[in-house]
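The data below hold one chain only, encoded as structure tokens and taken in the form predicted on its own.
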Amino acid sequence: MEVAKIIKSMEKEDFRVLRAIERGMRRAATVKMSNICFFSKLKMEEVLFRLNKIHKNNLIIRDSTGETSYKLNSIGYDMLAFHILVGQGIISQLGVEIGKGKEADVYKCINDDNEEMTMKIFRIGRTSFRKVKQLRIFVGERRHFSWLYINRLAAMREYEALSKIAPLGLNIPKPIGINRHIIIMEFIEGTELNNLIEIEDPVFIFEDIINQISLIYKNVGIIHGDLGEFNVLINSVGDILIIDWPQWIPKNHPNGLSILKRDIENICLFFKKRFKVESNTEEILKSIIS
């Protein structure tokens, strides 16, 4: 992760300029130097010096069409979030990358007590602008938005879901901290269900997944919304772990039942094709909502 290499060279004025650009991006795609001065409360000479430094460190993008302006890139956004999480004592050191998906990067990290945790960094803009239709739950009807902001909203939604589910004591990663588009969770380990050709007791695993779907629906009123074999992990002792919750919806959502049914169907179809486990989606749905 680029941030880990750069952060020691960063000074408080550098962060003031980064935050000023972030603030300006709430209203515009790029931020003029006059606005960066205004938001950072730094003089123009100081702003120019800091912009040159952080631009060389690849934390911002310069737009020279017309009046020169700037915007944060993903590394600059990482820097702001990472700086806060370290300052709050939530993390102290970044470890190796343990996962890379279409919409997030996942790393090991540790705190001051050398406890291992998981850091999830949302990267939704890495996919496609066609994804916007699926992300209306995040952006609503806003005309102006940045992918950085969408990632922040996605992280907030996932953190909210994990916080609601945590008291149930299920094998769901417990949330520890959040800043911008980065979530810190309990350490996660396991293999994606999709990557397993054989499992010892597929019926038991299937029933465990359905049981967790049911408990979460009945006790906290949450539907995963994007459940399938790619976001169910199985660890070394056979416990399942349902991950990736940013697209969750409440059970009273107008499309709640159809989305819950789709989640169940995805699991039923996978287990039938891969492990020959027979099931009835309609019966499972009725037992969950009864």
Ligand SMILES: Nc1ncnc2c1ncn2[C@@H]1O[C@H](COP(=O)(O)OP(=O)(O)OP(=O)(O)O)[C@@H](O)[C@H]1O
The other form holds:
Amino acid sequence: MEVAKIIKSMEKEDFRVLRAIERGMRRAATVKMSNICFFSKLKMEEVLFRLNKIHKNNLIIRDSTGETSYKLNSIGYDMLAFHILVGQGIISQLGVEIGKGKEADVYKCINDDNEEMTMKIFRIGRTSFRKVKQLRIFVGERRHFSWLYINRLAAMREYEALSKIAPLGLNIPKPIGINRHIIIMEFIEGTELNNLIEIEDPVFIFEDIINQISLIYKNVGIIHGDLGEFNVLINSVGDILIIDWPQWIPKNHPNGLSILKRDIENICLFFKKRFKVESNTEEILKSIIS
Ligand SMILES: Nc1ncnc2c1ncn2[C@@H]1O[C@H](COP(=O)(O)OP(=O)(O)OP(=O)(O)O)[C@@H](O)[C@H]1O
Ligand SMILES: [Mg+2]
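Give me the form predicted in complex with this ligand now, not the form predicted on its own.
In what comes next, the whole complex appears, and the chain from above leads the way.
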């Protein structure tokens, strides 16, 4: 990760300028010098010096068409979040990458006690717009919304789901920390269901998944909304872990029933195709909502 290399050279004024640009991006795609000065409360010369430095370090993008203005790039945004998470003592070091996808980068990380955790950095809109669509309904009536906002929203929503689900004592990762578009959660060993050609007791695994969906629905009123063989992990002893929750919806949502049905259908269909497990979506749906 780029941020880890640069973070040591960052000074507090650099962060002030980065935060000023972030602030300005709430209203506009790029931020003018005058606004950066205003938001950072730094003098023009200081701002110029800092802008040059963080631009060289590849944390911001300069737009020179017309009046020069700036915007954060993903490394700049990572830097802001990373700095806070380190400052709060939640993480101290980044580890290996464990999942790089279209919509998130996932890393191992550790804290000062060498405890392993998972860091999920949202990258919605980078190459795929699927989650932008899924999350669009939560954006509301905003004129301008940037990728900063949609990724922060995704992190917030996933964190909220994990927090609500945690007391149920399932194997779903416990939330540990959040800042901006990054969440820190428990590290969980497991492989995506989709990677398995064979499993020992597919009916048991299938029922376990349905049972967890049902427990979550009944006890905390949450519907996953993007369930399938890619978002269910299974560990070496056959525990099921449902991940990837940013698009969850509450059960009283107007489309709740049809989205719950689609989630169940995805699981039923996958188990039928891959492991020849027969099931009845309608019956399962009925038993969950009853
Ligand atoms: N808490 C965790 N512990 C261990 N591994 C995890 C954890 N969360 C995610 N992963 C790994 O990272 C991968 C991607 O995570 P997730 O499904 O949450 O992201 P995504 O938004 O779907 O992004 P992608 O586009 O990469 O699929 C998972 O398939 C899994 O292998
Ligand atoms: Mg996923």
